[in-house]
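In C-alpha cells, one chain follows: the form predicted alone.
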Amino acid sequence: MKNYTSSNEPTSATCPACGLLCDDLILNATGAESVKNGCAKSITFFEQSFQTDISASASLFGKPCDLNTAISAAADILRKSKQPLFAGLGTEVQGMRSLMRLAEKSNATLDHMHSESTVRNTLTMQNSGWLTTTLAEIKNRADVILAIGTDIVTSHPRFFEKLVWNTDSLFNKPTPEIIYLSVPAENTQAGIAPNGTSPTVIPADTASIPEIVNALNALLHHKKIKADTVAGVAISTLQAVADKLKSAQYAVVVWSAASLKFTHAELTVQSIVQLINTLNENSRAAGFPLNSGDGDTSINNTSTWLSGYPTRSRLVNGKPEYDTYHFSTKKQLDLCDALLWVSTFNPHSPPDIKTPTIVIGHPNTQLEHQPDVFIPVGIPGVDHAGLMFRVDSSITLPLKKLRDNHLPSLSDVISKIEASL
C-alpha cells in the first residue's frame, strides 16, 4: 500500500485509539489532524504516529546497533534467563501470538500493563458468570443506559455518538434515559439527547460506590432501608433509579474497572453483576465492562484462546499455569531474571528495574534509563497491519498499513527471536 500521506486520494482506517476500534475513518493528504469522523483521541494517536523517528534504530545499552545483533543479544538474554518477565504487551492479535509462542520457550509469565483493572472483571466473570452485552445491541436495543463510575466518552470518546444518539438503528426505540452515578456533573455533556433533555446525575464519591450498588441490589429484591440516605444520595433518588431501570425495556450498565481504585474492588464488579441478573428476572438488561487501551482486549483473548487463560499467566515446559496475584507484574518485578517489556501503540516506558531488560516498543519510546536491549518497531495500523478484538469482543477487525519505511513488526522480530534460541 502507498503511503496515505504521498497520495492525493483520501485513506480509510481503522483506529486503534481506543476499544471501539472505528472503521470509519478517513485520513487526507494533508495530514493526521485532518482525520474526517476522528475523535481527539483518535487524532492524537495518528499524529503521535506520523511524528515518530522513523530512522530510530536498535541499541545495546543506549549505543546504536544493527537489527540482527540486537536480536542475538536479546535472544542470549533470554536463554540464560530461568524466570522471564514479558510485560506491557501494548500490541494486537499477531503481536500476541507471537509473543505466546516465546513465552512457551522461555517459560516466560505474561501480563499486560492494564491487568491490574482488566482482573477486577476476570474475578467476578470466574466467580459466578456475567451477562454483557455488544455495541450492535447498545446501538439497536438500549432505552436505559447506568454509567457506574465514568463517563464513559473519556475512555471511548464516540459510544454516545455511534451508540446513543444515533438513529439508525433495526429497531424503533425510544431516545436512550442515561442515568450517571458518581460522575462529576462537569463531565456528563455527552449525555445530553439531541433533543435536549439532560441525564440524571447522581453525585457521590467514587469510594461510595459500593455501598451505592448494595442499596440499589436491596432495592430491586424488595428490601426496607431504614435510613433517609446512602452515602448523602437520598434512598428517593436510588429508588427512582431502581424503578427506571425496571421499567425499562433493554437496560445497559456500563462501568470501568480501571475507576473503580479501591481495595476489593472485584466484590463491587460481583455487586454491579447481581443487580443486572435481578434485572433479568423479570425485565431485560446487560452489563457492558469498558476496556482500558494498549490492546488489553486482543490480547486477553488471544492469550485465552491459545492457554484457556488471560494474562497474569505463565507458560512452564508447554503448560499453562495461572494466578491473578502472584503473577502480576508488580510480584514479578521482584522475582523476575529478565524483562521483556513491549510496547507498540504508545512510547509507554519501562519499568526500572536492575534485571537484564529487553524493550521492543514504540519508536519515540523515553528510556530514562537505557535498556540492555532496544529494538523500535512498527505501529499496528500504521506502519503494519493487524488484527484487533473491540471491547465487546464480538468481533475482530483489521489494522491497515498506512506508510512504508524499515522498522520491522513486532511479530517479525519476536519470531527472530524465538529462531535464534
Second form
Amino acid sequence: MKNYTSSNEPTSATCPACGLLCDDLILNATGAESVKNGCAKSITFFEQSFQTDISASASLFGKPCDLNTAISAAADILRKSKQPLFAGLGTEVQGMRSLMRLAEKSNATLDHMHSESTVRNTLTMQNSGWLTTTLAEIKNRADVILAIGTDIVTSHPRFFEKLVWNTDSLFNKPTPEIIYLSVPAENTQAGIAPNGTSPTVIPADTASIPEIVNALNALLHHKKIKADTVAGVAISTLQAVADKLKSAQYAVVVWSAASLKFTHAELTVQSIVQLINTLNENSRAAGFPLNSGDGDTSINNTSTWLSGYPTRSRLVNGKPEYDTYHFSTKKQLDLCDALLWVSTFNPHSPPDIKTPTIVIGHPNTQLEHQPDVFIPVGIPGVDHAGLMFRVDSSITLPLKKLRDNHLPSLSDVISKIEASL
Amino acid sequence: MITLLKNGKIYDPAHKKDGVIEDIYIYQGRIIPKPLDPSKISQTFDLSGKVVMAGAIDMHSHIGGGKMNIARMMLPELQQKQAQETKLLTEPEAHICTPHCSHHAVPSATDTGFRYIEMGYTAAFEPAISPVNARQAHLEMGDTPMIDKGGYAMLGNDDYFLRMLAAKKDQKAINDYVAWILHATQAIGIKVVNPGGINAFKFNQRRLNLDENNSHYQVSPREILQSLSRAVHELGIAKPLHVHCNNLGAAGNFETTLNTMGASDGLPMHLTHIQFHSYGTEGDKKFSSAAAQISEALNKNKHITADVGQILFGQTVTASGDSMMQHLNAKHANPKKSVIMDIECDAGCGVMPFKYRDQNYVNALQWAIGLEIFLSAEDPWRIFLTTDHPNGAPFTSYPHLIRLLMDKAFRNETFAKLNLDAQAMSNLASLSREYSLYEIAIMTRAGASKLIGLNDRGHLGVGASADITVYTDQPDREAMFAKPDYVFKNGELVVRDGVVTKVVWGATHTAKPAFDIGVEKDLKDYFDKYQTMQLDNFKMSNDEISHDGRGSIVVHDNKQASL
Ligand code: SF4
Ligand SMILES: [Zn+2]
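Requested next: the structure of the form predicted in complex with its partner chain (the form predicted alone having been shown above).
Shown next: the complete complex, the earlier chain at its head.
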C-alpha cells in the first residue's frame, strides 16, 4: 500500500470529489482501510491523485521545458489573442480568483465544463427563483425525499449514509420515506432503509419526467386528470405521491440537472420548483438541486461576487458580459483564437481544436494532440490548500495540502502568466 | 513625510467641532499634532472653504455573503440593463459614473468598494452573516477594495442556541457560546433576525409575535432577546445586540417594535431598519404611518439606537435572513421571482427583486415614514443613516437621502409628487427640520463609530486613523455628497474629484471576547451528531483573512462587564 500522506500519521481530509464535500475523511498511511469514511468515488479520487507523476514537467508541443518557458509561451499566446476562451475551469475558489484576474486582462470568455447542466438550474433561478435547503436541514428534518430522475448516489455517493439513514437527528424524525421517480429499478438499492423498508419506485422514461411532474402539479392543485395514466404511470400512484408530499413535515425534492438530458430541461426544473412552491403554501417542503462537480459551484460563486455574473460570461475591457447561449464552450470553440483549458481535480482532456491551446491541469491529463503549452499543476486538496463550495452553496470549506511536492498551484501559474502579459 | 490639510472647515462631532477652521496633519496613516519642525511637511492640500469630515461609516449594509451572491446571480438583467445607463446627479442613485459602473443594486465586490469610497465612505459593516456561511461572507468582503469592513453574526434562530434556551442553560453557558461564535465567524457583533421566527418557519409557523412561542422549542422571541442582549452586554463587546424585529414589513407591526424596545430589560439594543417596522393599520387601506409612536418611544428609551432603512424609489432587490417574512411577501416581488432558503439548522434567507414606485400608496408612505422618523429623532447619536442596502435602496443613493434630510424645499417638492392618498396619510410636510452638516457627521461618522466601538475611526482627533473626506460646500447637498474632492484612506489620497486614483485594501474589524473553551466539548458532540461539517472546519482562522498579505484583522477591545 502506498503512502497517502507525507507523514505516517492518519490525516483528516476534505474530499473534493463531489458536491457533498465530506470533511470527515481520514487518510491512513498504510493498511487496507486506507481512506476511512470515504466512498468508492473518493477512494478512486485519492488513489488517482496520489498516483500522479509529481515530477511531471511542463511542455511545449509535447517537448519538456522548464516552467518559466512554458509560462512565457502561454503569455505569448494570450497576448496575441483577441478573444481567448477559458474553458474547463475545473478548479476551486482561489484558482478561479486568479483566472478572473487573468480573464480581465486578456478579455477572455469563461465557461465551465459542466455548465450545460448548471445553466438549466441557473436559468430557472433567474426566471422564477426557487425554495431550497441544505444538507443539515435534510439530515435533521426531511421525512419524505422525492428523487426525480436521479438515484442521487451515483453523483453524490454518501447522501443516504450521511443524511438519510442517520439515527441521530435533532427532532426525532422517523426514517425518511424515499420515492424514486424515473430512476432505473437497478439503481434504487441505496433507497432501501437499514431496517429493510423499500423505497417507492415509479419507473418512467427520463423523457416523460416533464409530463409526470406537470401531472403532480395538477394533482396538488386539485385538478381532475381525465386519463388513468400519465406516461404509463397510474394517476392513483401519483395521487399517493402528492398526498405523501403534502402530509410530510419537511419534504425534500431532489433533482440533478445533469440527468435531465432533453431540450428545454429548464422548463422541467421550473415545474419542479413550482411543485415545491405549491407545497409551501400549506406545509413545508424544499428543493435540493444536485451539482455536477469539478468545482462548478465554487467557480460560479466566485465569478458572481467578482463580476456580478456566474459563468458563461466574458470580460471586455474590464466590463463583464453574460450570455448563457453565446458564451458556451461549444459555440466559442468556433470563435475563439486561443483556448486555455483548466482541469485540476481530474485529468479531463481538452477539446481538440486547431487554435493555439494552453492546458493547465492535472499531471496525468491525457493529451491526444500535444497542445502548444502544457503545465501540470497540483491537485487542490491534495497538493495544495484551497477553498471549495458545497453543493448547497451555503458552506465553503478549506481543502488541505496532504503531501509535499514541487507542483505549482493553478493560481501560482496563472498569476505568473498575468504578470508577464 | 507629513501631509498637511490646511484651512479646512472641520465637522468632527466626536470633538464637538462644528465647522471650525483648522489644519490636520497626517503621518504614517494617522492624525498627529502640529509638528514642531514644519520642514517635515512634504505635501499640503489647501482646503480653504472645503468641508472636512472623517470618512463615513455605513453601520448596516449587506455587502457580502450567500444572499448577496444569490441576488447577483438571480438578477443578471439588472446588471445588463443598467450597464448601459449613465447616472445623473438628479437620480436617487446619484454618483459619478466611471467607465465600468455596473449600477447593479447589488454590485460586485469590486464595485462595492469603489462606489463606497467614491462617496467618501471608508468603512461598511455587513449586518447578517449566518455563522455557517461566514467564510463566504469574508471571501466577498476580502475582495472588496478600498474600505474597512466587518460583520455581525446572526444568532437566535440556530438550533444550538434554541436548544440551550429551551434547556434553560445558565447565562454563562450562553455567553460562552456567543463569544465562541464571534471568534469562529470573525465577526464584530451579534445580530438577531426575526428572533425565533426563521427557525419557526422550518416548523411551518408563518408568523411569530414577540410573546408567541416557537412551536418546537416553546421559547418566545422576547426570551431570545433577553438572553442575547444580556450575553452581548456581559461579554462587553461595544456593539449592542443588533435586532431585526419580528413582523418585518407587516401592517400593524409597530406594536411589536414598541414592545421589543422593552424586551431587553433596559440593556442596550440596536433596532435596525426601523422604517420597515413602523407600520400601523389605520385608514381605508389598513396601512398607515406609526412613525410618531415609534419616534416618541425612541426618544424616550435611551438604551435603544436605530437605523432607519429608508426606501427610495426605483428598482432594487431585498435580501434578508428573514426567510419567514420574505416567503410571506414573495408575491410582491418585481420582477416576480424569489429565492428562499432554509440553511443548515442555523439560519435562512430570502431574496427578491423589488421596485418601489412613487405612485404606489404603500411605497410612497414607506418613503414618508422613513423621513418622518429621521426628522422626529431628537438625538442624532442614536439614529443612523441607512437604506438597509440594498433592501430600501442601493447605498449609492445616500447623497440623495442626505439632500432630503438637509433640504426642506427639495423634500416637500418630492413629497408633493407622490401618491395622493399617501400624502394625505403623512405629516411629513409639517416637519420643517433640516439636518445640519454637524448632525449628518454624527449619523454617518461619530455616532456610527461609537456604536460599533471603532475608537480610531469616525473622528479627526490626534491618533485617529486618517480616513478623511473633503467636500466642496454646495447648496445642492446631493451633488456635494456624491462627489468628494478628496478621500484619504489611512492617510493616503485614494479619491480625487469623485474618482478612485489608487486601489487600497482595508482591514476587517472583529471582537474577540474571552470565553471558556470548555464550550467546545458539547459543541463538538453536537456537530458530530447533527451537523454536516466538522467543528474545526466551521471555525475561521485569522490566517484565512490575512494570508494573502492584502487583508488584515483588527481586534477591538471589549470591556467585560462585571458579573
Ligand atoms: S460522498 Fe462525495 S465528497 Fe463524500 S467522500 Fe464520497 S465523493 Fe467525497
Ligand atoms: Zn455609474
